[in-house]
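Given as structure tokens, the chain that follows is alone and in the form predicted alone.
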Amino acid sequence: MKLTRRSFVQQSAAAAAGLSVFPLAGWTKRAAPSDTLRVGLIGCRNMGFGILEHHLKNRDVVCAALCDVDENVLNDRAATVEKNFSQKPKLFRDFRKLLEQKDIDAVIIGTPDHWHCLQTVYALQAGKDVYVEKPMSNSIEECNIMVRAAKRYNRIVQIGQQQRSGFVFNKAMELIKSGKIGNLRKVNIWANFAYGVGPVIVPDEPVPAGVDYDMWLGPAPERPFNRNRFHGTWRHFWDYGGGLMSDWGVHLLDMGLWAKDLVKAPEKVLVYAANTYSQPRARETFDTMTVCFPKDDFVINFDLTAGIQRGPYDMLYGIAFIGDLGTIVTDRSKVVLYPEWDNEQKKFMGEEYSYTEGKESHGEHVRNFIDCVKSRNQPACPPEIGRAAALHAHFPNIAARSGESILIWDDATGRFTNSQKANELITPVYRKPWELPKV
């Protein structure tokens, strides 16, 4: 059966076993306690809270606890949960206290990237299932640790690469794998966002009232407080994130890997990276990158230009899957198939396809996680897939930081074969008393 938006929604509804979704406010009917998933959220400010809201729109989920190092954010989010969902979760400033709660079944991790590994492993050790935001972690070795931990503790781990659960990209994969564009030869990806250049430079300042800054830093090196390395803009600094490459790159590169069902690290990456934006900004990451991943029978190209809002096909960001018989162009709102022209037959080599009413798929991804927690089936984006996508983002950053234009990887040894400088960036050094988990 061909995948249509209607059939996709029907399948998703069936997978949810008839569980209804309620509006944000004014509902009281819930699932039976025996069928209710009790979740805790670690990191409440932005995406983490959005994912919690998607959980709470399902009648079989309740919020048992919230945790954040900023009590201003924590109190504000607690008030929102009470107002919109009629629930009063316990509040914590230290995530370890939240994980001690026996009545919590699963945790959502929405903290900065440098916290993902440690908090995920602690949660798994505490017997919790985990929904952790992308990228899976902020380093190669942390990704490896998280894969091992999910297997050892036999818990459900969903990485927040939500495009795996949405109609648009499922439809794109169906078209590719059913041969509609013939042999896939090339995947071209672009991401152009104004925010990628980083914020305007400001001086260091005292820690804001209500913020446990030492806990926010956690395993990252000690540095003075600066608002540019805090809420919202931390991802421009290597200690906490990887810039646009690990923010949008993870999502888009994941789609290039899915087209061929690749779940392994890159064997080779070719990289150009520079800072070409005309104004100085608060940023350590790169604003301009061109990356090439040669594969066995196709190639993935990634082009990043921060500071602009236009790109190919007049799209801010997107992916072009190029085959012998046609090209599929996608973003989160659309999937369009452009058939190739046959000069000899004087006709197109296939049928056009266009769907342009797509939307974000966080809700579907969350529902998939909930269902898998209950069924113990593998979720849409397990750690192995999260690792592959994250490594495709980390390798270009590591190459550029090491001054290398080419990196070659040996997955058996977990090392780059041609750069000691790059190998030094595989494993982070945690600030004491925090220790890199051993699994």
Ligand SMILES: NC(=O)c1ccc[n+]([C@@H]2O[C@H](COP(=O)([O-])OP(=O)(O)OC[C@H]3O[C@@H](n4cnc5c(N)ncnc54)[C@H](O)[C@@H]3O)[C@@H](O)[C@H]2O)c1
Second form
Amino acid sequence: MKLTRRSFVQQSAAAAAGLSVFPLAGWTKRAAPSDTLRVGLIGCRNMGFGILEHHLKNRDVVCAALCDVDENVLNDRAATVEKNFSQKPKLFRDFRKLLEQKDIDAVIIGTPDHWHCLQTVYALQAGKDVYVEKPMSNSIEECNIMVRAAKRYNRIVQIGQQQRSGFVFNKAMELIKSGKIGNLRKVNIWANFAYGVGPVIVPDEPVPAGVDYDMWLGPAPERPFNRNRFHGTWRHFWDYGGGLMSDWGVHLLDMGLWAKDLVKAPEKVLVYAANTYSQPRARETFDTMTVCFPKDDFVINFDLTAGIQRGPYDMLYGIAFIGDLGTIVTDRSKVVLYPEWDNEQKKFMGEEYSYTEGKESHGEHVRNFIDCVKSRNQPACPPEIGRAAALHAHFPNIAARSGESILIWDDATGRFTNSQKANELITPVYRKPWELPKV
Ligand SMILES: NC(=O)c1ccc[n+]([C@@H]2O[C@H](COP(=O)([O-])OP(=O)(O)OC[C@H]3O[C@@H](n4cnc5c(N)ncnc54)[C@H](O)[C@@H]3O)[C@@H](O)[C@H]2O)c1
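Other form of same protein, the form predicted together with this ligand, not the form predicted alone:
To see the whole picture, the full complex is given below, headed by that same chain.
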């Protein structure tokens, strides 16, 4: 059988998740979207809007609705959709009203992480398919709920780990799995980003005009408004995100797991976390972390230094897959294979090989989602894969917050076996009237 790039991505992801690549049962209850997929976007400012634009570059997608709690963002994005795509979506400030629209087939969720679980579950209950940004949620229990919900409501859910659809990482996986670096022994990941230290500290201020701040907070604790905890920079605060550990960790750790087709929670994590950056910044998350995930037959190491932009191989972030016969170094634009030195023959074990493709992978990941909504096949990054990656980011953060340097996890009971403090961070406490979905 000729394997196209798309079918390869789809089948390998589904196989890795232990899922069938055949259409799901139960779809017959609802008419399939005809040729045109009608999408709604919840959370319009940055990534969500980027993902919408990738949808709209496909001729078989229209934008039926936009929703944001910031009227300024909402109006600006509506104007862009009209100008660039000649479409006039309905506008909403409350996502529940958007979900009531019967003519919407699928929703894109581009809100901060603390909203992902609630909005995904509500969307699934309303019969929509969902493209939800990574990390799939801000806690362990929310990940579990989302996995169960996608199954129970029998919908397509694509997690926004777009590297799964990227040609560069598919190429890296092909090289690793065909034995080009021999036995994979170690995956070294680094992520050094200046933005990870957070913004300069500013005082609280009144809520800006046009913003429904209560609806931005949603299930998160009530707090005075501060722009550092708001658009874009919310990711440095535990109530809404997990800092660089989850922002980039999810993407990069996902590749380490994919290399061995692991789709499960870590069994053990060893963690060093500290704040070593010289200046005070608005941030709760850690700026310096060294994390180790011992696996049965290899190890994944993750090294994070916020506030700097240089790293190994002169790359600010990257992954080194280390095998007996060579090391593969990747980022989103290139794969380089460095052959090992043969110490008996006194020569390299082959030629250096490098592959570069500037093409980014959001467009591919979005197209994969659209195709799967139509075919009812599993997408490249279903919730099981999203959960495995998210848990590899949440566990180190939970260890650091609990003052533990080692955490051991029992997936059967869904608890850490060695830390009561860590167990207290498994499930978030939702602010009323919001309730953690029961699925
Ligand atoms: N896949 C990637 O490469 C990638 C890159 C960047 C961000 N992300 C993810 O995308 C998500 C959004 O990040 P961002 O950088 O775009 O954040 P952002 O703060 O720029 O945008 C979030 C938007 O959601 C809106 N919002 C908040 N609560 C809402 C609600 N209840 N209903 C409707 N709208 C609401 C905000 O007003 C804002 O416009 C995060 O989960 C982030 O991790 C993914």
